[in-house]
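In structure tokens, the next block holds one chain alone, the form predicted on its own.
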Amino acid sequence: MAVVANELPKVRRSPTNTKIKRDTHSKRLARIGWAFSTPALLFVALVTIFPIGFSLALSLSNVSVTGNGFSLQGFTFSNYYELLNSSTWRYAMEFTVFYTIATVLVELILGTAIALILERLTKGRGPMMALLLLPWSMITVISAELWQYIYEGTYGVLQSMFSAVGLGSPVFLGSPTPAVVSMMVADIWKTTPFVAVIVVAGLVMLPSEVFEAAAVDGASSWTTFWRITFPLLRPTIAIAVLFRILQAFGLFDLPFVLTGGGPGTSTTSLALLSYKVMFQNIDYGPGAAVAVSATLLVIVGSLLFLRVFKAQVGKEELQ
């Protein structure tokens, strides 16, 4: 019987049948994944894509305001023509770009320095990170109210401190340059912890063998940071910078609470300008055009940043 059994032809699975089964299984998993993802995608479309599309439609229409709301009448580029000829829009764009670059750069430097200190802590890292996250966890409007009390010209904390040491009574929010710097300080105080936590997460994931080899070779701390730590941290830093660019470019809460966009228009961001044009001047077409221009600038800036980062990573891999 054993001989007969061995002589029976063995049934072999066809490679084609195996591939078909594998493809069918993959398609079924994909359908399950889409089924679970659809509610989240619909929610994202509702709160993100639809407002952007509606703003685009407003910006390309003649919008007439009535007692029952507003209506779109005809297609036009006049809103964008008005935008391009507006010195207020140009200043708001320049201010937003400058503010974004300056604050993100300072936050990146301070956040990386704090992260390096936290990464070296053997005890108490958890409580220190929890304490560090307190400014970030505060709602921006609340932190702006806090800083408004600090900067207040009559009974503010800083005013009392300067007067106590005989430095006079400086104006923090009453003139353009001090107002911009004061607003940047408030933003950096709040968002530096966000960068620090992301960089700490990246530092913890770095391989320790590389640093041990550098120590054996006698590399200094400064050389180790620039030649090993910083290059390995570039993906993490890129994520932190990208998130901060997206947040900083949508600047609205701080100038709205602290300065109202003033003095004059010195702290008016694109988001605040769009709000003022739409809801204070009741001019929905140009206001929507301002919002669309800000969105386009964010998209272009993010794509350029990712392209440059990808090119740098590619060069490092080739080397």
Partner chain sequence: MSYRTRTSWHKWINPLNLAVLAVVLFIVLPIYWLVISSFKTPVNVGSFPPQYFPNPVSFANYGSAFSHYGFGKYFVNSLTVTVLSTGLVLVIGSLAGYALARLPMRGKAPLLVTLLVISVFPEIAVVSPLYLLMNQIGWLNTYQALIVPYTAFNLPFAIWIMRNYFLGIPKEMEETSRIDGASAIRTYWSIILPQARPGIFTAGVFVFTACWTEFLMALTLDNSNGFRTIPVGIALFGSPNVVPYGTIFAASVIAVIPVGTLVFVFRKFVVSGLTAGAVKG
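Having seen the form predicted on its own, I'd like the form predicted together with the partner chain now, please.
Chain only, nothing else included.
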């Protein structure tokens, strides 16, 4: 919580008048605040508490699926012990963590760069925005099928482009490392625009005065970026990256279509494993445990990210 609390706005404190007056004022404002947020919070709570609670319950009991529904018996951690002893889960966990860090890092850099490029363009920003959003708005299953078609190992267009420039005839999805890299490229293609568009909107809403001042000071654009733009954009970038971490950790559709989790099991993510255990093996207890384990991991990961990201930014500001 501490981390997130630090992430909260640095509210510009107005000079204090009388303490009492401020208290009644802020109480009233708090009431308005709750009135504003109750519809949304209630909506979320009503719809999500049962499914999430049910999954937690599944992961913590002996579940049997019968034609008469789910039967949950006892309270047990055995589903989680099963995971910890399973090499399949361990690999899926390591793969998902690695994949998330690697793709999100590339997207962070690429997305911010694209946003800055877009911001400097004097012409054609509208069309560029629309273009950026095309990959993002594509149905994931279809973009996976598109990339499968591009990567295909005998009539795929990428292979014929490689061989045209003398790079042989690689089978992109045929062995573990190239398959993971190919999947990352497909993912980066589709999701970098998410980061870029969020950052662009953040850039747009930055106050111009600061930059005008910097321009008067004659700061180079590199200095301006690191000393002004980046610190101001930090919360926006943090949110973009945070949600990308969450999405990347839930990686499912892409390996489901593109590789089926292969070659071998090299692209089996936690979400894909959870799907296979739940729906193919009809083993809901361990399947739900995989899903919950993924949630716990990604929450720890996100909090860690917020802390690390903040620390680095802090150093920059000290220069």
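Residue numbers count along the first chain shown, from 1. In this text, all values refer to a predicted model and were calculated from it rather than measured experimentally. So that the term is clear: the rigid core is the largest set of C-alpha atoms that superpose within 1.5 Å between two forms.
Q: After a core superposition, would you say Ser221 shifts its C-alpha by at least 2 Å between these two forms?
A: Comparing the forms between these two forms, which are aligned on their rigid core, Ser221 does not shift its C-alpha by 2 Å or more.
Q: By the 2 angstroms cut-off, has the C-alpha of Thr76 moved between these two forms once the rigid core is superposed?
A: Superposed on the core, Thr76 moves its C-alpha 2 Å or more between these two forms.
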